[in-house]
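There is one chain below, alone, in structure tokens, taken in the form predicted on its own.
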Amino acid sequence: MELVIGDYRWSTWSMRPWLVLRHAGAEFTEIEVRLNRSDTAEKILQHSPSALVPALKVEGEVIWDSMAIAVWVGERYPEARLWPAAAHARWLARSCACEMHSGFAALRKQCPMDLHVKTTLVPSEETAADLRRLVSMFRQMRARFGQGGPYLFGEWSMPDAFFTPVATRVRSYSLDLAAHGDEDGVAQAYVDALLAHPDFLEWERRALVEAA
């Protein structure tokens, strides 16, 4: 099984299924295609029919798109409990992950993931609206389902993989969640938990090695 990814520094889409595969204990190798180069598209097309990363090569097939790969991992490794066991929590966990997968365009555009960046940024009105929605979602899910641990639904689950790149943006651009509705720090504590997860720290270590 091979996972085709982009740079550790930039590729949010690649980080998500990588975290999910690691959490599931899957054995896989990685093919890294460097992004933003003249031959990037040509090299990705050697692996992925969409000309985008990530792509997972398994059993003679290529699964593309981070959500499709994550769903496949959940099916193949049910013992990893990548979705909450309780029905209502599971429904909402899927809603959260899918909203992140398809939304928050302003935040993505103004604050692209870059693990080498540490700066202060004033959010646009559109980005501020995205931050308010994220803070609201984090606080609501933590209040309802977060009693079993520090993650969105208590124990680490699929949405946490999808929100980890958001956590890096909060840190990289010094985004003040308290100014967007996180009065008591619940959302910030969740962000901090994502950034302290051992699998993310390994991804970040590789990004730093890549830059050396």
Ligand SMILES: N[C@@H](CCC(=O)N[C@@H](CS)C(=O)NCC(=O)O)C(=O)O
Given for the second form:
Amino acid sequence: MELVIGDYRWSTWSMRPWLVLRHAGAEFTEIEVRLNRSDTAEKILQHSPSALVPALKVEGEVIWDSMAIAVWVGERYPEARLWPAAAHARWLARSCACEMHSGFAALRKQCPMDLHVKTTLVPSEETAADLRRLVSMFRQMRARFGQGGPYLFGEWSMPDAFFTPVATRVRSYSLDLAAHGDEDGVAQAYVDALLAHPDFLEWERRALVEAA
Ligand SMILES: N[C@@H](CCC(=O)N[C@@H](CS)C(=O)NCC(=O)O)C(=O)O
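Following the display of the form predicted on its own, present the structure of the form predicted in complex with the named molecule.
Zooming out: every chain and molecule, the one shown earlier first.
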């Protein structure tokens, strides 16, 4: 099984299924295609029909799109409990992951993931609205379902893979969650937990040693 990914430094979409596969204990190799180069599209097309990474090559098929790969891993490795076991938690965990997958355009645009960056940025009105929504979601899910651990639904689960790139943006751009509804630091503590996860630390280590 091979996961085609972009640069560790930039590729938020690649990071998600990579974290999910690691959590599942799957054995996989990586094919890295460097982004933002003249031959990027041509190289990705050698692996993936969408001309986008990530893509998972498994059993003669190519599964493209981070969500499709994550769903496949959840199906293939049920023992990894990638979705919460309790029905209501599971329904909402899917909503959270899908909202991230299809939303938060302003945050993505103003604060692209770059694991080499540490700066301070004043969020635009649109980015501030995204931050308020994220803080509200994080606080609600942590309050309702977070008792079993420091992650969104307690133990690490699928939405955490989707929100780890958000956590890196909060840190890279010094985004102040308290100013967006997180007065007592519940959402920030969740962000900190994502950034301390051993699999993320391994991804970050690779990003930091990756040649420019
Ligand atoms: N919705 C897709 C988005 C994938 C995507 O936009 N990937 C970017 C890199 S993070 C890409 O492949 N860009 C191609 C390029 O830069 O030429 C997914 O979830 O997999």
